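Below, in structure tokens: the form predicted on its own, a single chain.
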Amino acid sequence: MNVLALLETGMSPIRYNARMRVAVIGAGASGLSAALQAAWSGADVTLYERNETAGKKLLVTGSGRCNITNEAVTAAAYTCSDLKWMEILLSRFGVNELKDMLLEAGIPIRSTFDGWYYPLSESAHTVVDALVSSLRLSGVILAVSTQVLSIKSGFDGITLRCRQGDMDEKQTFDRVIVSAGGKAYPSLGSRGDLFPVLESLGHTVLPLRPALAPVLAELGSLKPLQGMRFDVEASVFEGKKKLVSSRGNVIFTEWGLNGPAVMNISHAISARPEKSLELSLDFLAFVNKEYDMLLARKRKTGQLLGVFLEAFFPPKAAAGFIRKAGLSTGTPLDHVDEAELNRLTASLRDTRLKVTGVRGFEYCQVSAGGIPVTEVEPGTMESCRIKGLYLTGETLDVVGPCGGYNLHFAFSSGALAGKAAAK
């Protein structure tokens, strides 16, 4: 290739055929994955991390057990602006590819009976230790306690201005991968500081908001259930329109509800701060068949209503549900009016709570918003705006449910970016 052709591609003729110099910003899951893959693919890699250690946020995932991925990972499980984009990404780096990458880094994983993957060690600390060790063995320069302040693209590459302590310096790289995360867990270093920089480079930045967050709601007569856990189907309604639903467990708290069932749908609430929303809880979602069968068997008997409902709920909860329906726990089933019994069952299948919002960034597991996926190539994660710039993980507007989906996206998007940047 002659010099003129190189000029037309934006590549520096001096650097042609040399090892690619790659910078990765952020040593979370996606940044660690990107740095490893870039180094394994032959690049000279520098990984910048504003915290004093790498993988700080990764340490708290899966309650410290590190729920890495899920057998059920599919594009349909995620919320983003283009599911076809997600299909392409997952076709390039799915569960098997992630398992292979982790094993290469010395992290064997296994799945639970329901398809949730964890490291054999059951420890997020060992995952971070193995990844950092692999970085060092692969020759990656890990620059901790270093904040990237600006990103500028020029003819000779992409220049970063960085600050470590009181010292500022500039470094120019062939490729730069931004894996700096969103705003979830700001105490662990995710503050969204680079989004204004990305916006100045021509990217759209959607407002950041909490996702996988506890839900604030008015509990009303269900206040006595605080501290109790239930398996439910939770749905968000705006008027008569159901916006989203999820099945799993919830925990009643003094301010509302926590647990995967509501966390999985919290992004739909944070996206509508000015709307009047209701949360519907179906307490029979996991026991519908058993409930109907037992009710048919005991309907014409003298079994007490409270005893019947205690077959499915703890005594305190059963008594609360019965009181809410205006009935008495001591009433025999064959003395309960059909309309009253139908009212109790209907309430169990659709208990409505007024939603008042979600808890803030310090309580959510990921953030929604950021760069739309349509501004990034799904097979390489390269920016459609700036040649040689790659965006991964929570920098992009992607939200998956609890269960390893978000960590899978972080690892997979980072891996694709690292491979592509090293070429």
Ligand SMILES: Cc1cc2nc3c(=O)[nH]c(=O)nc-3n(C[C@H](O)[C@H](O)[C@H](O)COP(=O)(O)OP(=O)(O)OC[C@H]3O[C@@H](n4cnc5c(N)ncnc54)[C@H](O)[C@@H]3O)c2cc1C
The other form holds:
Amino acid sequence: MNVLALLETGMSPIRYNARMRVAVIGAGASGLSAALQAAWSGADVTLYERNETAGKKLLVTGSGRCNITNEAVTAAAYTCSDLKWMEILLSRFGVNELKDMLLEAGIPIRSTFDGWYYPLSESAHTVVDALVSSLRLSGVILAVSTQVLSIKSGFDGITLRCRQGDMDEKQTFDRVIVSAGGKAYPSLGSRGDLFPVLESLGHTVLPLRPALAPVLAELGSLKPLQGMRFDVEASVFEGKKKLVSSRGNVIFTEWGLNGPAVMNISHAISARPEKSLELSLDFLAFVNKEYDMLLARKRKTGQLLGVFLEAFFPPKAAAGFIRKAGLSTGTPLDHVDEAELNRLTASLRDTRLKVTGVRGFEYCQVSAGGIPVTEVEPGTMESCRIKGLYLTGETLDVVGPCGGYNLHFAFSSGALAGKAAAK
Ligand SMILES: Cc1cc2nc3c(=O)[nH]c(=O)nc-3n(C[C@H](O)[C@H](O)[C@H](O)COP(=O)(O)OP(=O)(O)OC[C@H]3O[C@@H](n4cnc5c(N)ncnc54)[C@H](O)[C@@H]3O)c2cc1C
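Show the other one: the form predicted in complex with this ligand, since we just had the form predicted on its own.
Full assembly next; the chain just shown is listed first.
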């Protein structure tokens, strides 16, 4: 039966050489993982990357050290519209599966005392080198400086139109994995240009917005803290409602705050551009017990208030906090009025700053939005809209906190797609 006759019967032509022809779009963490797993599973793989080299964003992760995953990876740690979906994905490809895959590619990893995993080499360069070398050894065709412009699904497969320099060409594959990232750090390649294409194929595209981004805030009397770092619990409030909170390091800057504690909650701010939001900083979150204990010991003594607070903060910060509470550093603790002392303590536990937004895509580590996870099968990453199309990594609407969670998601969703697409 010829192809046209087959079409009339509604059947598709069968190829008797069983190797799947798989295309992967994007050689970031997710696409590298997808291409490798597809090749290891027996597929003929072509990996398209618009940059002149693979893994450009991977190189800058973890300040060049590549914080690759985290001992505490669980579904609940991610901001994702369907917790069950994430549980299924992680049950298929968790930390152990990622460790195995990386080892197979020649990348042993180890965790720090707080459970953040890095390559033994502590170098993102070695991770990219090892992944690219594994791709070559597995026969993957790496088409760099090649941008995919369109994706069309037909009876004989999925056709990509690609541009390399001035040349356009079309290629048809059995399966296509889209690992083109989101919109974060566009200078490293992910500019969101395939979202309109995915929309035309029937997918929903949720508005893209910065996540893991520095937060813009009015510092008011805390302006002198610029350049200083603190361990805090940071929370976002809309009126009286606490939306989200995170504990960790923050640094005061000329425009607001940077550092993991605020970056981890920035997606809740970028999701509400019209709302009036406040940031609450608890400067005692990590020293509550010690603060109460020392205060009880020194309360009835002539210890100066400034000296007392310097047990927890650098002198400049201690003086700033005391001034903000309307007190003086030189007052002995036994002369400080109870209500005034309570006011100082309360403000250390809940300093409010007016939020004015977050910094843009150029400054954020990941973007939120994109394709909803509910439009993709969690065990295989196959699109529920187009058979043979797979979506992975930051192209999907998933945000993890700082600490290796986003690379974990990129690698694991890529790996599941690669394995499934090769079958
Ligand atoms: C400065 C920085 C530091 C970070 N540090 C960490 C960290 O330490 N730990 C962590 O877990 N996460 C970190 N992240 C986040 C992490 O890098 C991302 O979660 C991850 O890179 C997402 O991988 P991805 O493959 O989905 O997308 P990307 O890495 O963005 O890769 C997408 C690739 O697709 C290519 N592409 C896009 N469109 C096309 C097209 N049409 N045709 C061809 N190619 C295309 C792009 O050029 C790009 O190479 C960091 C991010 C930044 C910006």
